[in-house]
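For reference, the chain that follows is the form predicted alone, supplied as C-alpha cells.
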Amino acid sequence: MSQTRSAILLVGGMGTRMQPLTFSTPKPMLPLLGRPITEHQIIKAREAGITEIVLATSYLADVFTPYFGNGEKFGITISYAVEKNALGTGGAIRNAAKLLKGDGPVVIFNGDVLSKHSLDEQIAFHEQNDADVTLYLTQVKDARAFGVVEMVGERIETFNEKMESPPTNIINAGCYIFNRSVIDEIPEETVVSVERETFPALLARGAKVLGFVDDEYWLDIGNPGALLAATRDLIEATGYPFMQGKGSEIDPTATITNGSFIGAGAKIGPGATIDQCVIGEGAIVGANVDLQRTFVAAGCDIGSNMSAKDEFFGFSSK
C-alpha cells in the first residue's frame, strides 16, 4: 500500500428504534457474540489495511473512548470526534476528517451495517476507475426501508433516498469510499445528509460516483430483532447451535437452541429452554424458564418458571 488508509465510523445515532436496549448504551455498542458491534467494524477496518480510523459519536460518546482506548489493542490507531450537536452523516463526516492524518481517499462505515463484502475489493475498484466516490451496494427483496440506485454500467445514475415504489432493488449499503476533495466539500459545522443533500448534488455536477455490488451477506441491524438476526447467523455460520461465554455455566438438562449467545459468567438452570436469546453477562436464567427471542440484561436475574417471548428483562426504561 502506497498511502496510508484511512476511515471514519459513523456511531453518532440514538437508536431510536433499538430501545430499550440503547437507553443506556449507544446502538453501535451493543453486544454482538460478546462483543460491540463498533469492534466487528474496526476488525474489518483492519483487516483490509486500514490504519487509522475516527470515530464520529455523539450520543452517549464517552462509552467509547474507555472501551476502544487509541486502539493500539486492536491493532489499528482510533481517534475520536464528538459532535455537541447531531450534524447529520455528512457533517459528521466532514467533522471527523478533519482528525484523519491520512490524505487519501476515505472508506466511511454506517455504525449498524454487518457484511461480509470484501472491502480490500471495494477499494481496489475505487482506486482503479479513479472514482470520486465508490457505494458498496447490494439487492435486496423489499427496498422500500433504504436508499436505492439506478445505474448505468458501474456508474451510478440517481440515488433515491427511502421511498415506496422504488425503481430498482439495488441499495446503498452503508460502506463508501469518498475521495478527500469531496470531504471537502461538505460544509463545515453544518447539519447535511449524504444521502439526502451530498450524492443527489454530486450526481448532478457529473462526479464520478461509481457501484461496487457485492451479494455477500448483509444485515442493516437496526432493530432488535435484526440484531437477534446478525447473532444468529453469526453463530450458525461456527456450525454450533449456540455459542457462550467464558465462565458460564449452563444446566445439562438445559435447551439452548436455534442460535442463542449466553454471555460470560451467565447461569442457565436445570430444565431452562432458551431459544434465539441474547443472555447477558452475569445474568441468572432459573429452573423451567422458557424465553423466546428475549434479550436479558448484564446482572440480570430471571426468576424460575417463568415464560416471555420478544421481551427485554433488566433494561432500564425512560
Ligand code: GTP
Contents of the next structure:
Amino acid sequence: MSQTRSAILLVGGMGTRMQPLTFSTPKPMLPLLGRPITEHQIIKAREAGITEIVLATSYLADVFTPYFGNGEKFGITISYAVEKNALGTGGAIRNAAKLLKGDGPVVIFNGDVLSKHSLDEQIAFHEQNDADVTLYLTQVKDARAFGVVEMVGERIETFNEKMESPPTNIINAGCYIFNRSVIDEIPEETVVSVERETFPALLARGAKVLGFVDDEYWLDIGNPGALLAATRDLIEATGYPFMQGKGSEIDPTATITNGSFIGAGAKIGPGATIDQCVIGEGAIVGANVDLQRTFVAAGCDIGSNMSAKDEFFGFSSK
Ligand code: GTP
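Just the form predicted alone so far, so send over the form predicted in complex with this ligand.
And the full complex, kicking off with our chain again.
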C-alpha cells in the first residue's frame, strides 16, 4: 500500500441479534462510551495511516451522514455507498469500492468488531507476503458461531462459515485486506456473501489467502450482552469503576459499578444502584432505582423506586 491507504466499513446489516437497540439505530451507530462503534473504528483506521474510508450502508443509511459528514472532523475522507437493497457483505464491498480514489489494497472492517490488533502490522504482513487477501484471525474457546479456518503455515486452506463441529478454533475476526483485483472479481449489483461465497471461491481457485493471527483483545459486538461487555472492558482498562459523559449528574448516594456508562447530561437519583448498565444521553434514573445489565435509551425517564435486570427502556419497537 504505497500510496493511498483505503478502507471500506461494512455498516449496512440489520443487526437483528442486537434488537431492540437496533430498531431505530443501526448497530454500528450504537454508542460505545458515548461514541458510535464506527467512530472507534475510524480512529483505528486513521492511526494505521488510512486516509479514505467508504461507509457501505443500507439499513437506516441516513443515520450515518449527519454524524460523520465528509470526515473532516475525524481527520479522514469519508464517503457513503448506499445499497437500496442490501447486497450482502461481498456485494457491499464491490459497490463501495467504486467510490475509492486509491487503487491499492483495501482494508475491510465488519462494522461491529472491537480489536486491539495492529492494523499497521496486518497491512505490512499483506504487502510483504504479496498476498491476494489477508484475514485477521483470532482464537476463541467456542468457534461454533464464527467463520473457522484451517491453515498450513500462514496460508488458509479451508474456510467454514458457522458450523456445529468446527475443525479448529481459529476464526475470521472481521477485518481483512483485499487486493483491488480480488474485489473487481465480485459480480456487480449482486447479493454476495464474502464469508459463504467469496472466501471459499478464492481458496478453490488457489488464490493466496493468508491468515494474520493475533491474540490481542478482540470482541464481536453482535448482541446487547456483547455491547455491555465491550463497555465494561474499555472502562476496566482505565481503572475506573464507571465512566460518565459531559454534564451528567450522579447523586453522591448512588452506587455505579462494573463498567457502567452514564451518558452525557443523564441524571442519576439518590440511592440508585447501577451495575453494568448503559444509560443514554439525557436519560433520567430516579431515586432508589436498582438496575442490572440494563440499557436506558437517550432521553428516557424511567421514574423511581423500581428494579430491573437484563431490560431495555425507551427503545422503539417495530
Ligand atoms: P445480525 O442481523 O444480528 O446477524 O447482524 P448484522 O446484520 O450486522 O450481520 P453480521 O453481523 O453478519 O454482519 C457483519 C457486518 O457486515 C456488520 O457490520 C453488518 O453491518 C455488515 N453487513 C451485513 N450485511 C450487509 C449488507 O448487506 N450490506 C452492507 N453494506 N453491510 C452489511
